[in-house]
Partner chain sequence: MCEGTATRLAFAVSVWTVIGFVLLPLSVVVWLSFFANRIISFPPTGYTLAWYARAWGVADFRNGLLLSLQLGGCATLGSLLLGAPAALALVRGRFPGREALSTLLLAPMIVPGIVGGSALFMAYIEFEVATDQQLAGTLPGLLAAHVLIARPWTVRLLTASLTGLDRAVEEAAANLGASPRRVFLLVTLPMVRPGVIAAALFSFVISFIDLEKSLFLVGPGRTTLQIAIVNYLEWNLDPTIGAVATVQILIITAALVVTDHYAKLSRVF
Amino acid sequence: MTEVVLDGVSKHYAEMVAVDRVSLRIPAGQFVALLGPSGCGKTTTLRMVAGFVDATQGRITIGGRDVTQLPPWRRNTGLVFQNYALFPHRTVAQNVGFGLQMRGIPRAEAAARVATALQRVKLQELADRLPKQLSGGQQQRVALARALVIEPDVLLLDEPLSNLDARLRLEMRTEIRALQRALELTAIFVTHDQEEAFAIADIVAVMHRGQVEQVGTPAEIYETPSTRFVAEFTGVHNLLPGRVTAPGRFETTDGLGLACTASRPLGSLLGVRPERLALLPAGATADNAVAGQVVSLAYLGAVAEAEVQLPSGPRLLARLPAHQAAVLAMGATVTLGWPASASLLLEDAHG
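In the form predicted alone, what does the structure of this chain look like on its own?
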């Protein structure tokens, strides 16, 4: 297993800064997701690790070896591209074995390694087919086998599931995670999908405007976002401006007093995730309870979203079990409640 370390790594294109002084440690054998919106620098960061993009400044080490100036073929990383990048005129087996051919691996050994790689991704019976004869999921498995067959120190995945439908995405992320664990590989995975990152990664690094805003386990990123951007990007739709007036108390700019448990004394925003809001029946109590009028309803299957206008001005988005939301009607007056522990204190800055 191999540790990867980025130390103050940047990438500039003329006046444009794509990646800005990123420092990140990827522990050996861990699965790390670079999560963020398009243009945040996550793919550029991955490609600098792979060696396909030269770092403008900073240092990259793989297994303790400085690889900053080394070409891709001397870094022993396996890269799975977003668009698969398969040779259309080569068979599945030839695509998978191409990297071994370039490394001068003897034919018999290469054939055995290709067979093993195809078996790992459950494609051993399709070795003689061309890419055009495969489904999208099968092509992605070929790309994964090609990355694994060279026995890389680090597996790099650039949004490998984005071209697949929902069912295949779920299936492939499960298979990728199982392979990574079985082979004890260090892996870096680029995605813009929060659910995907949380489901597959040991560690998540949230990127914004070329920088890493927060690093932590999926639970840490979700439960305790450290910046407004991280909170909004991971689904904190309800943000109320105001100030902390006493330990455990927050007052909004509209004069609404709310309970919280966070220890950040200078928080100027109180955030609540939609799924932490609950419909309170008459007579029920909660740490926080606010009444308002339903102004929109959206059925999403297992859940429904209700937007509630508060008399003081703001709107709160609640994500409720569909059977509860079924009794709601546009214009109805409801009371929403949430525990103090669900109140997130944040600074009013976008980073």
The other form holds:
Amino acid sequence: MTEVVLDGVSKHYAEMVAVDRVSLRIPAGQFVALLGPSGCGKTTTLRMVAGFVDATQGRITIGGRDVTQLPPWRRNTGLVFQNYALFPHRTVAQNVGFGLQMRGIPRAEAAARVATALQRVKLQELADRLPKQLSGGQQQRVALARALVIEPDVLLLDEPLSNLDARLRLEMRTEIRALQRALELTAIFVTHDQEEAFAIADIVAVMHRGQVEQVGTPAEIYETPSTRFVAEFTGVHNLLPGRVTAPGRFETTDGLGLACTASRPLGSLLGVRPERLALLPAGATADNAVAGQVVSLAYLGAVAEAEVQLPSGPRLLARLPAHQAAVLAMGATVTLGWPASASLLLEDAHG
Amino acid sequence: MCEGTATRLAFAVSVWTVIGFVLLPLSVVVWLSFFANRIISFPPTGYTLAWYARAWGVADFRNGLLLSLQLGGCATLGSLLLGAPAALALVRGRFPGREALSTLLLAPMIVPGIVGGSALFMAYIEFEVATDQQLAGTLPGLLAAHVLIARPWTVRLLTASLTGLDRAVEEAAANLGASPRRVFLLVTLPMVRPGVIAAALFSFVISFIDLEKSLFLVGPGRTTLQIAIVNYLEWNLDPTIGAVATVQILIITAALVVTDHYAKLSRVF
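Structure of the form predicted in complex with the partner chain (previous: the form predicted alone):
The next block holds the full complex; its first chain is the one shown before.
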């Protein structure tokens, strides 16, 4: 178990700053997801930990050892690539054994460790196949076994599930998580998929324009996004500009008075997740209740999405259980309600 | 449906016409190498293997073949030793003048052989005037010319296979603890092996079939097989030429088959 620390790490290219003073402490045995859209610097950050990108500034330590100046082959990290990157001319067993061969592990011991690693990813029968004879999911398992067998100080995963189909993606992410727990590995996982990050990680670091915008447990990120970007990226569709007029009171620029929790004193935006909006039957009350006209309806199976136009101007998107939405019609007037605790106060600092 | 059949028929006809056009002269040469009549005429009066024995009996052919094989082998080696690092630098390196260097390295491919040959000859003479070292008509001079015409093929083919190489695979090796030297030997080289083999084959063939450049640079008593053939044709036209040509075709076919066994040629192009 090894702690990984990034201390003010930056990467500048001639024209742009790819990673901007990222500081992140990853406790030993924890699974961290770097989450963000493409171009946010998450992969560059991971590659700096692996040693394939030189940090322009800052320090990276793995288990207390400063690796900032070390070449990739002296860092003892296990990297799993998006496109698997298996050695095409080597068999599955030879692929997995490569790292042991590089470490000069005696043949017999290496063979035993390769066998154990292949067993862990359930590929022991395919040891003598070549990578091209395997499916995508099997290839990614080989890549995983190859990275695990060297007992890396930190497991690095660069969008390892992106090339797999939906079902396999679910299966692999559960498997990766189970292996990481069983081997008590410190792991960094790069992804642009919020659900994937939340499902697999202990800690999520949301990145945007080269910076870490928020670090927290999946629940913290989801319940209390700290910036507009984090809120939007994690699915807060409804954002109403305005200001806090009193603790627990928010007034939108178009004159709507809304209730929010008093714990946050400031905010120039009030956000509500579509799934926190509910249809209010006539006579029912809620902390917040707004009436409007249904302008669009989309049936998605378990849920339906309705867009409601408020007379004051903004539109709200509500995600409702499908059976509730079934009674809705285009043009109908409905009342949407949500509790004060679902009102997220945000600063509009966008970039 | 009917239109589809017609299109397919037209396609098949044109494909077979082209294949026939390529193969016909070769098969005629092989065929007439077995003619019994001394003056080539159709139909043959009978068949014999005598021309093969006679071809081997002509010292110019025998020595020409040996010299051409030696030259081809050495040119292949030289072409790989010079071309592989060049291809690596062109694909991996980012330096000013990269494009210019690439064009320069490929230039011998597009300069007509006869022009390149005469230019080399004049350069060798100038070199001799300046340094008193003879190059024209010597074996090193001839070999240098063959390396020169073979190398663009090595550069071209290796550049292609290095460009198609997934760098992530090399990174995976480095990540697993392989130093750059081991990455190159254990991962890069095996992955571009088909390209290396194809480059070697083409270097050999290009050197083996060269006529124009060698024409300027061979010395007294040192002729390549191609030049021996031209010399012979000046005064004779009998099936001996067919026999020599057939042997050449066999050598090159063998080279292709052997190469294809180790590296599927269809995958290199």
